[in-house]
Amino acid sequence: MDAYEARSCLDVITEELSEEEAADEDAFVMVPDSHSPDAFCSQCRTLTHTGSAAHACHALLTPAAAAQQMKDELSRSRSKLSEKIVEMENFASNLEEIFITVEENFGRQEQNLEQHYNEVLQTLSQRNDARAAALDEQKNRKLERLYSELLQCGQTLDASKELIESAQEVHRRQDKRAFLQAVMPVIKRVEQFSSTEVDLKLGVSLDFDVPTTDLSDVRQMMDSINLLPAPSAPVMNPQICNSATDTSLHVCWSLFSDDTVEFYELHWRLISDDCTMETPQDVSQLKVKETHCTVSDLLPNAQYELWVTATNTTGISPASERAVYMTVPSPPVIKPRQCVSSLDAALIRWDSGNTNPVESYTLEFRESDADGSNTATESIVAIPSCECLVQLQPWKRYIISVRAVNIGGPSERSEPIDVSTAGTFFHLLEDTAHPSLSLSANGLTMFYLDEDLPLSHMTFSDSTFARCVAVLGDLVPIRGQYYWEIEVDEDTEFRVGVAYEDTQRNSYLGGNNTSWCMRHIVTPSRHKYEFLHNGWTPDIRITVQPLRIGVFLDYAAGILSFYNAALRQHLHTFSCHFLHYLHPCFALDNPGALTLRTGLSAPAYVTCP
């Protein structure tokens, strides 16, 4: 039975135990027979009777409790066995990989040995042919020399025979006078021939000079036949948390066997939508001695595919399975102009700072004391989007930063932002402003210039006001208390108040049921003030013109109040149950300027009238 069959059997046992559990419990709660055991000895692990002398000093359990205890023990044993089976499965998987690697190494080693064998035989054959050719040339030289000496000897013999025949012919002459005349030249020739020494020694050695053969290269080839197997395929380790930065990856791998490795070669390439095919240009590689390496000069928040090979004197291993590592993101960028706060909360917004999406964000905040000391840092994790509403303590200052997180780990902290909960902080929303409005660099002053902008030069969107020259502000989306002030010139016609986010952009503030505002109108006779909602206003006369107006919004009390902040004078209060979150709204009905003052705590005459 293999590990997989064992696991199947365990699953079947578990199902059977689960199905029979209720039936077993019912069986144990049945009224027992007077002769049947009614207790279980936990020490002897056997059924017995209550009061049995043999088990008097032992701990006894009821059959139901004992059965439950045994079931728990069986469950724990099954869990341990399951863990063992998982280990065995992993070990079997490793053995399978090693088995395949051994087969591959054997094939490569066999091919390597055959190649070395053929190379040695080829070299020896070349050496043998060279020696045979040298011996054949030496034989030809010897035969030519012997043939030359043989010809010379034959010529000498022919000359000797001719001289002997001439002497015999002279010796046979009967005429003494003719004999004497002919004999002297013959005697001179014989004496001259006799005086010439004839070399009768063999001029050619019969022994052959056996040429020496240089077999050093063959010996080197024999020495190079290494019985060391080529390495098995390395195994890439999964990416370790916090092992990456935004431009580097720390990569680790291992071997299942004690292979001898001279060096590893790590390969990697970027994975992106624009890089779906592997080309030589986008694959980088690096040789290292250890089983780990840090790859640098990478892109932030990017996935890389990595694989590694091992090399020794015998050859190169198969490539490892390809692993995917990821660099951590770049730090986010907090947008101070879009961050708002109140007495007990803050809404922080930021840009991702990364081209590719990240998994989540972590917001970190700590209280900053007046003496400059910092308290412990708190964190909000797994934030899915680029904004977070954080609950804070009133009348405090906080240092807030953001990290981007992916599977590679968290990024470095963003540049921190200083947030105060001493009042209401917000800016004007430029994307809601009418095209005729201009906002200051700090986002707190709006200008309506004294020149008519042609309609063709105006750009409108779904969020911009099209009829009323207005702009919205942004509050923390919490139903709390908020206070802010505005400053205007005495001749400026304006509207200030609150409105729902979806208030109509083609109507005037206060002219619909989604906005509440205070309006100032300059007439030839006086300064007129209206408190408009749905186009209706009460008849209120204000004798002292307010140039610094305080606005107080209290969701819980359902009130929106206006004050002459310079005189601490209450002007008017709307009472309403606000169904949705409100936005401060500001409008200019004639050219002029309006300045917003935020970060103010609500005065006592406002909160406790």
Given for the second form:
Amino acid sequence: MDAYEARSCLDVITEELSEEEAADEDAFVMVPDSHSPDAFCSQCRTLTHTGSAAHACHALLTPAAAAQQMKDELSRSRSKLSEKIVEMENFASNLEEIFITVEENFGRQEQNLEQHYNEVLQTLSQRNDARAAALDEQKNRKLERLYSELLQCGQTLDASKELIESAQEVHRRQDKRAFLQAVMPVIKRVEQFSSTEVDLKLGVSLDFDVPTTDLSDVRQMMDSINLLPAPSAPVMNPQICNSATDTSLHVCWSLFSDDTVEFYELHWRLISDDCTMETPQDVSQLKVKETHCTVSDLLPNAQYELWVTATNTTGISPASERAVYMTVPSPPVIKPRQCVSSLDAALIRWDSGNTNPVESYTLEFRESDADGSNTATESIVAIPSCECLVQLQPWKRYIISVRAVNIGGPSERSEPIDVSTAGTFFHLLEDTAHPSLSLSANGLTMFYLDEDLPLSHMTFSDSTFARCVAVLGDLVPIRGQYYWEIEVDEDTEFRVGVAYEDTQRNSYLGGNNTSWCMRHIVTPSRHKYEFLHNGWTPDIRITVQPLRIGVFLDYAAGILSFYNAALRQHLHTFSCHFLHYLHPCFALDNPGALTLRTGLSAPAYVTCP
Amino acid sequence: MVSRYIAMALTQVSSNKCCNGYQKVFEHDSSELKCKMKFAIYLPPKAESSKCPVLYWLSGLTCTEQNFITKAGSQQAASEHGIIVVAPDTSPRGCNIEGEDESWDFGTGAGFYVNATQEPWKTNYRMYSYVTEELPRLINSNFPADPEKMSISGHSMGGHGALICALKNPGKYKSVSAFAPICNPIQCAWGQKAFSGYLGPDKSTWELYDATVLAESYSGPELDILIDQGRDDQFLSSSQLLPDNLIAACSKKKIPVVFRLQQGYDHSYYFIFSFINDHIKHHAKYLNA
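Please could you give me the other form, the form predicted together with its partner chain, since above is the form predicted alone?
Entire complex below, previous chain first.
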């Protein structure tokens, strides 16, 4: 029954009710005598009067109260019925939807069946053709054989006839002598001929053997007609930003048809440069019920090819198109020994942390407050190489870390490095050191040892000093202010100063126009000090030997100053407009040692005279 | 503010605005020298609003208070570093002492910054006390000078004067520097002539005013001495200056000296002009610390 019918039932009920009411009224009217009903028995649910004996023990109500009660009852019934109507209406609309779905399903099934049957018919007719062709071939073969037998018989007949004719001819010969000569071979031939068996058997059978057609696949097709179609291929979704980690990928796909699917099977394999052949061992798979899953235990910074199939009771769908996902890289490793900083900048260097290249790097830095409160983290993105110069505020401490980035997203943060902008921090460039110069483990003390290495033992390169036993230091490439100190012994013959990066490696510090230095020479009578540039020095005598020397460089003011740091005594200042970035330089002219002190900021007497 | 400080004892002789400050010359009656004395004083712009340290400049033979302020070009650096520069005369004047004008290197204009003990010089020729006591008192009470911050410098005879004032008064001067000083007067002609005249024949009295001798026995707060010497200075080559002796003494006693032999420079004010900025910067490091 549908809604309309239900409604009409309700109308009927209403009508019935009103009929009842009407009947009651009639009942009321039909008793006009003195025993007019003035009460309502709630038990028997009839009108009666107060004195009635039949209802003596029953609860009686006044007609007014009774009428109210009845009215309430009626409206409750009515509302129940309304609810029922709503339910039925919902049911009706559901039925409508189901009706449509059934139509659709039917349509698809019909299509399916048609397809299936077409396939079956096609297969059958193919088989039929094949069989017919086979029989035809058989027939042709048999006929050929028979024909050749026939020919053979004919030949034999001809030969026999010929023989008989020749025998008859001989027989007719008059000449007895000639006859005797010719007759023996002829008799022999005839005897020979008649002794040979004549094979009168048929070479072929008259029957055809009909091969049994293999219709098992047709049977299979017929069987599968009644089943669900196998699903169609799912579609791989492209990789979502930031959904990957360095060892896992979050893979999603979609199914764009209404096929029933029991489960999906996700396949993946690592894409590597050298392997073009896909071997089954390379491919991993995972059975999954949802349309997404997380694949783990992967290599970082690697591309994976992924595809998925859907399976239901009928079979497996074709594989989806292959999608390429990439895991994020491993985090880089900062090289603290190769980082330099000054009051207003730092140069950070790191190792990629990945064997394959990544797209770029991101550097993050934030101030590390003494009270540990969180300050904002700033980032520098799209860094193309493994180093970055970052501008900072002076007199602060920073925590700096680096991430590697590829199309899969950014890696985890590297181990951070603590950077202080309270002074000049730098290290020595070991690959510029003259072979006779050795450095301590912490890279801050250099030694020129007494033993003379034979020349053959020394390895020189384009960047090492070849004559002056010298080494360069690294400095932040910013034209700011820098200060460092060195410590020496009384007898150390040293050179300390600055040089351009391309200063001549086969010349002495201070001996060319690309380096400036202070030099200490020990003579038999006294300590001599020179301030060398371009091979020239002013004549300066110093009475108290400086053993801790402060070097101050100020690009903007164009000055390089030397101080006896222990006495705060100014020794000498070079004034020069420095064209390129400078490197601190150090040399030992004779066996001895020199210790570098970095991480210092210029004392007040240096910067504010 | 400056005018408030000037007592009746001082008379302003001249005033010229220079490098945003004022180069003035004053005259007063000196109690040490018993005559009227002039001195030059440069007041930097900073002196308008606050007390400034003082650099005392002692000039050399034949100079007055004028040479330094007109030829040395010290005002720019003094202005920038906020330092008062006081340049007294080199000897008492107008005392009418017999023989005072006979030589250019003894008597007038050649006080040698000693307190003479011999007649007829001992009454007036007390430049040592004038420079180390009277003048600072006068400056401190009449000008916005910081009494705790004094340094001293000079040229030639004035270099000698600066060195001995610093060595004889440990801790009084925050820093000392000199241009071509007479380092070892008892060993040179100038010194021998002047000391025998002012101090008499007893050479032990001369040692009290010899920088090299004083250095050998110096004990006191650490000094930081800057000396510039022109290499082409005729007096260097004529052994009047003898810086090597001072260097040797200071090396032995570990008195910090930076001695710069400046190629091509002579004894003149052109030499002073060329390096005066370095010296004022040297003093500023200690005076403004």
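Residue numbers count along the first chain shown, from 1. Everything numeric in this text was worked out from a predicted model, so none of it was measured. Heads up, when I say rigid core I mean the largest set of C-alphas that superpose within 1.5 Å between the two forms.
- D418: CA moves less than 2 Å between these two forms after rigid-core fitting.
- Core-superposed comparison between these two forms: CA of I187 displaced by 2 Å or more.
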